[in-house]
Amino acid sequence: MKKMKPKYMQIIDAAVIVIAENGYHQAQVAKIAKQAGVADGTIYLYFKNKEDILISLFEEKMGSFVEKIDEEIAGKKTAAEKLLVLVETHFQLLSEDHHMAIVTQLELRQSNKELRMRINNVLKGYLQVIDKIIIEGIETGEFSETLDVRLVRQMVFGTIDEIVTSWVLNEEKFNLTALAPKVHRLLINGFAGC
């Protein structure tokens, strides 16, 4: 029920900005409350602590991310087209949200092991979308039947993730979305020849 209240998303959105600008460890709950325009105590009506805010932030944003990608690939006929849309959408969504890109690419990785495990659980929905595309490509003969789905999933996600991280670390000096067709071509060529 808490997630349905407007202040919940207000706090989540504020947390993205505060964590991106200050780093996770320096992002005090008071700063998040101030950015959200709520009293410090209000935060604790919705979240247990700062870790809970980070996990909730990732759940909400990743959930929206997966929904958007599912919507975008729904009308595509081939696995190759769906993969291109996935790469384009991933790059586009993060290039449009500077703060979220910093949080996902830098700050989430600096959390403790337990927190990273919880984040990995949230990531499963996204990885399942990649799996569905790969399996479809194998079943239709677009991709080699000898592909190892788990290995390919890691390759796809790792490639996309590393390019976005490089873009963030290079202070967004190159056009991220313009790289999508090149990345897609490299991946597809690898899938066909295995």
The other form holds:
4 protein chains.
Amino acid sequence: MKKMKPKYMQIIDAAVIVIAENGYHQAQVAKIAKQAGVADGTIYLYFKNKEDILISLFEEKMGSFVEKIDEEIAGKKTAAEKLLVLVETHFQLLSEDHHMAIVTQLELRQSNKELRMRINNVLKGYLQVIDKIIIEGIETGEFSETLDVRLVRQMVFGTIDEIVTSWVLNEEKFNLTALAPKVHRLLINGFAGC
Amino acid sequence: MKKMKPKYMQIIDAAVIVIAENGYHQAQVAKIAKQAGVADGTIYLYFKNKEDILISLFEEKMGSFVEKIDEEIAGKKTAAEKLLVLVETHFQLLSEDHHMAIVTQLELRQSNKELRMRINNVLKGYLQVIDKIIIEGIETGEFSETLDVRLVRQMVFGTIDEIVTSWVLNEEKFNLTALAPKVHRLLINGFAGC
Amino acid sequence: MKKMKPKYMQIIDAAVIVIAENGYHQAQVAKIAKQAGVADGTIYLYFKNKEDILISLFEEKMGSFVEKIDEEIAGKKTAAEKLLVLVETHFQLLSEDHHMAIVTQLELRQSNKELRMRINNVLKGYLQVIDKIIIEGIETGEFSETLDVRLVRQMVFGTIDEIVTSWVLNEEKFNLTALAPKVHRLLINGFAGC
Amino acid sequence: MKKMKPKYMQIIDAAVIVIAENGYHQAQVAKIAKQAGVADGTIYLYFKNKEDILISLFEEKMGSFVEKIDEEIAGKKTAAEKLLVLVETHFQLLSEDHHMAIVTQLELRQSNKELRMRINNVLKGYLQVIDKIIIEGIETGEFSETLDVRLVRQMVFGTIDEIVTSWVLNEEKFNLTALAPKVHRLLINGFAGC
DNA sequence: AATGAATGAGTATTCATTCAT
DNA sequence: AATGAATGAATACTCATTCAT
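Next, give the form predicted together with another copy of the chain, keeping in mind that what was shown is the form predicted on its own.
Below is the whole assembly, all chains and molecules, this chain first.
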């Protein structure tokens, strides 16, 4: 399995650094190879092409992202609590990884439509985690039983994503994680705050 | 004033079509010129460079977008009503303009960071419209007085944007405008639906 | 006769200024037109094309250059004296016209081979003045009767031209005209200075 | 050291041929690459940009030019003899290399001012060879002790250059090398031929 | 497995010239 | 005579990918 070979992750980590520091359009394969300490051609022993590096990067990172969130959620009882932990952990993980925050929120979005659709596919694993929480909340009666799960998921993800992007664009000047409870309350209660 | 010259809008409209149909990275100046029915060089009588076409495109379209939403909102009394109209009109306008929907939700996001920051600047006008509604709602007591305006705005915009993008990615298979009331209810009342 | 029309010289004078101040390759027709205070299209009522402006420029300026030198030489008796006056006047006229010095020594040499051959043709009038002095000197016995007129003319012109070019490249920091007697002595007596 | 790689000189030699045969402004990079038998992109592995090819071309060729002249001069005793050999070798080397003659006398002068000043810099090595001869001649008493070295050098170079250019413009119809003794005598003795 | 030299397709922009008014 | 908006041909350079070693 190629993922076991040390150079596989070495190249992916190099890609994150190069993209974060140079921007998507300045992240040439040669630069990634240099950062990874391998020859240009070596890249192609581990990845089909440049796009494959980016997809794999997203898959690997998003995979462990979802794993960590799953772990954190596991112990929580109510759906509301789980949602809070999801928002908190999402904010926390990106706060801790400056490079990944830039790459996911800004740089990877410059990829072409096709690549973005494949990235969206990877994202589905995360969206399912959100869906599960919503469905659980509806079933336990915590959330309104009339909720449209897809719409709610889009509200949750859209809100979180917009806030994180804004935080990155503002050069991460404020404490993102601290916002989690307020965001959670907004999502649960809406404007009314009933 | 350059905007009065017919070829100015002619080129911008051509750019929208070419970008929507070919994708951002396949939207060569020559293609835009051909679509607009002018010579390549004529483009440069009206725009400084290619980037200037894209900025101008966004300014012109976003300008009339905000204008139309402002008009629709004008007659409404409550902040909640205004918010509904905003969501409705936002959905409506993009539903009516297939090409612009693709361009704003998918293609223009592939532009480089600098261009995107300039686009964000144009977007501010729209965000201020949202802010005004929120502030009005707080002042009239419709909305909770503890709301963090920025966060709320990010929830509103992030939610709308995510829904529209998802609609475009799904090839506009469902009726977007019809979702407005449900989205509005979600934003106002949250999951609880009190 | 087109040369009588005021705009003809107006455009030529504008070309000298534009070329001197912007360089040959930055001297666009539009810039010359603007400097001359006419529309771009008007240029083509007086000149066949851009090259024709440059040829005409050189013809007009070189014409009056030769005329003035002829006048100065007229009164002199010996060939040696005439040669001194020629060098002196050549230096003097270019010292007085900063723009023309730059245009003739640096900028016009960047034109293509064909244009340069046509310019060389115009130059022949000047070279004949030199030839006449040499021939007269040989006939009066002032100069060696074994002189190869063409070679001597090339030495005279090559020397003068190299000195003027060097003076322009040095940003005209020294008094060019003051060099004339030394240059004259060198040409007449060579290194030996017998 | 890049100069050791065979393709470096291969490209430079191709550039000389392409420029000589097509003219400076028709010497596209693609043409040079084709003539050199390499891909367009390969050019940029050896040269920073097109201008760098031209500078390097001049440096390499002028370097060996000066070397050869230095070698020829080495065995000669008097300054006058050395001057003769310099003129002779200068004429000889350009007679032997039709392409370089065209390139140095006609084509390279069409480059822009900045490139020309960098070329002038390379030329300084040659001018110093001339200077050394003049200074030596003054010190040994062969030449007048009142000579202005810079002026004399300009006379020598200006004369040689003008003669060679004229020879190239006349399509090299006469024997250039055979002129050396006459040119030498002219420079040494001037018109008087004492 | 690893290398890195070589490849070659692809594109924004300028500017001399024209011609309808 | 004069205008100036419109034209469209022409070109250096980058970088993902390959393949001989």
